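Listed next as structure tokens is one chain, alone, in the form predicted together with the partner chain.
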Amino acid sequence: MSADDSSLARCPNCGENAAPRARFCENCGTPLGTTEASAPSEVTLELAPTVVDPDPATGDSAARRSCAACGGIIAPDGYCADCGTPGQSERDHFEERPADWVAGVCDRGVRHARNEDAMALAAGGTFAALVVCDGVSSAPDSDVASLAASRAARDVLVAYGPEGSSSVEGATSRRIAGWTDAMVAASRAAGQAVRGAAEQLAATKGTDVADDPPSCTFVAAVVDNGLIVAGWLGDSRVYWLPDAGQAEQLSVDDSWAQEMIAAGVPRAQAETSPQAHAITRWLGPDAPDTDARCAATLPTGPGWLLVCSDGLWNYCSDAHEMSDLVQRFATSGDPHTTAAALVRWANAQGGRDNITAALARVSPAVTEQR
């Protein structure tokens, strides 16, 4: 194959075009025929910080990790002592669970190698944050890129919260504009730390930024005293799913399919068209613009917040089956135990991208603190 035509790759296996250098279709996650970029650099593992999963309990992190795949005990020689899964690095599967009404599982999925979803959560009172980043696996490195995305906008969105040093505060109205503001704020944070982790990664390698720039999706959602904004750039998306009522999807994909699906093309269609996959808008070096879009919903009553990757929503796009799927994962009314249950769900499907599934259970209760 000469350069030219792995340029113009499509995927053996369902025929989506893949973009250059991209080591896995974004479609059906087949690994596509490129070699050079598949073996994890020694830069990326320097880099990646390390992401403790402490035990929700006691708040230390387990020296013995467990199995994803059966709750059993990971052994010394790697693989589960039970059902012999291997173990995952931290940053293959790694949990938080900030407040016991918000929680999220982020986990590399089956088909690919490396977990380049990211996640960043955090809670406090009626307060969260969630903020889930998906690296674009045709460029490397992708994976260190997302989580300093994904962090560096999390702590933006917690400085504008309650216990922040820029509150927003007010009426509904000035709060929504104020969340507005915090989230383009934190879009902007999110893609500045991308481009940095983009330069030091060029320079400890000595490429040009230029080349290859690691990019990721960026969706952020924020609960704030009852009130939900959503922030995104690309096809990561926000759902509110409330217990009685209509479920919906707050973001708007920035992708070819939607804008197919605006031009009048059923979704379903759209969203299996070999160009679905296309994202419009993203972080990265070579991002045209990293404000986030918003959109903000008062709930009227309780219901689940859900923000994740497109590794859980290609198995279950419509925001009623969404609805269907969370209400029954979540009869313990647990976001942790949800969210984990809707990744491993994924993952019976063929996990087939990173899954990143991050919850935070809205309620009344919560809704009339404070």
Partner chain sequence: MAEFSAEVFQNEFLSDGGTDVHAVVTVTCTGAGSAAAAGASPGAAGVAEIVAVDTSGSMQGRNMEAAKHAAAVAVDQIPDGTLFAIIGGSHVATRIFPYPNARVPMVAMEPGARHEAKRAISTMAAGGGTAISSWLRLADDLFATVPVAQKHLILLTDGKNESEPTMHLDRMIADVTGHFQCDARGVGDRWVVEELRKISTALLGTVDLIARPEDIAEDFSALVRKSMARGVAAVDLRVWAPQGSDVLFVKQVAPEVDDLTGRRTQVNALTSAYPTGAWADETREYHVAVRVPAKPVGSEQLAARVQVAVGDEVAASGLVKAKWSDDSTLTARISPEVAHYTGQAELASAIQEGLAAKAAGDEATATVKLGRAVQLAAETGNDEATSRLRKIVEVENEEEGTVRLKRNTAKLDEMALDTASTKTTRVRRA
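If the structure you just shared is the form predicted together with the partner chain, then what does the corresponding form predicted alone look like?
Single chain only below; no partners, no other molecules.
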């Protein structure tokens, strides 16, 4: 080992050497710890309470479930103790509320036999991480892949931690660069989680991992004291929906439809074509790359951050129309109530796909120097 090599950190997960002061493994995205100069602010982060938090392998949960028909309790045999209605499995419908300003709902929808969407949320102080992954229905076991990916990505973003605000010139630019690196590391970790799930499933079935492996999309957003950074692969989306001003779709779909829109085809025509949801980037053993594309925004006023799967935006794609829809259901200002209403609305439109809506109510207090 050379003198220079002695300063390298070694990834505890894959053994890859990392540059001095690196916070993430370039190969697999595993957090490597923080340096004194870049240590995150002290803040209590919540990965829970989770209304229902299913095990990724079995979908089972110890949480007491409510009956969708009468509000009673689902007994261990899977039926409502009060009215006898079969209960939904925890994997078919679950909700997370890590803070009073952050919540999400993930639902099977009406027409699909299982829920291949997944989400993983965390929040604390003025920091939040929202991750949504949509399993590719044409590949088997994508429900396992999406849940593993979302949780792996969330954990990386939590490990990076909030940096808070600073009046030092250039602080916001550095925060954006740091969160962009963290988002790419999170997508790589999510990709590794999908590969790991695929290998475990293949070993269990006695098949080759390359034979029709599970895969999923990836979209995530972090809020750090008002700064929003989004990252994505595939066609799940991030919207910034301010109370006043221009609504924005922060993500840009990796899909055939988006390529047609870029070529001049009207959005409505491209997104309703038979090939509309053919994605050009994804997470999986056969993915060409797992580095998320990223975008950042620094809101100047309050609004809603929405991270969602196409099961929602299929029915309301345009950012301005999505803003109107969210505002319609957001009269209470509660993200959990609003997310649940969005899911019910999508199901009422036909529920053709699994539906996930994760929301954060963002109210920036200051505008920092760049």
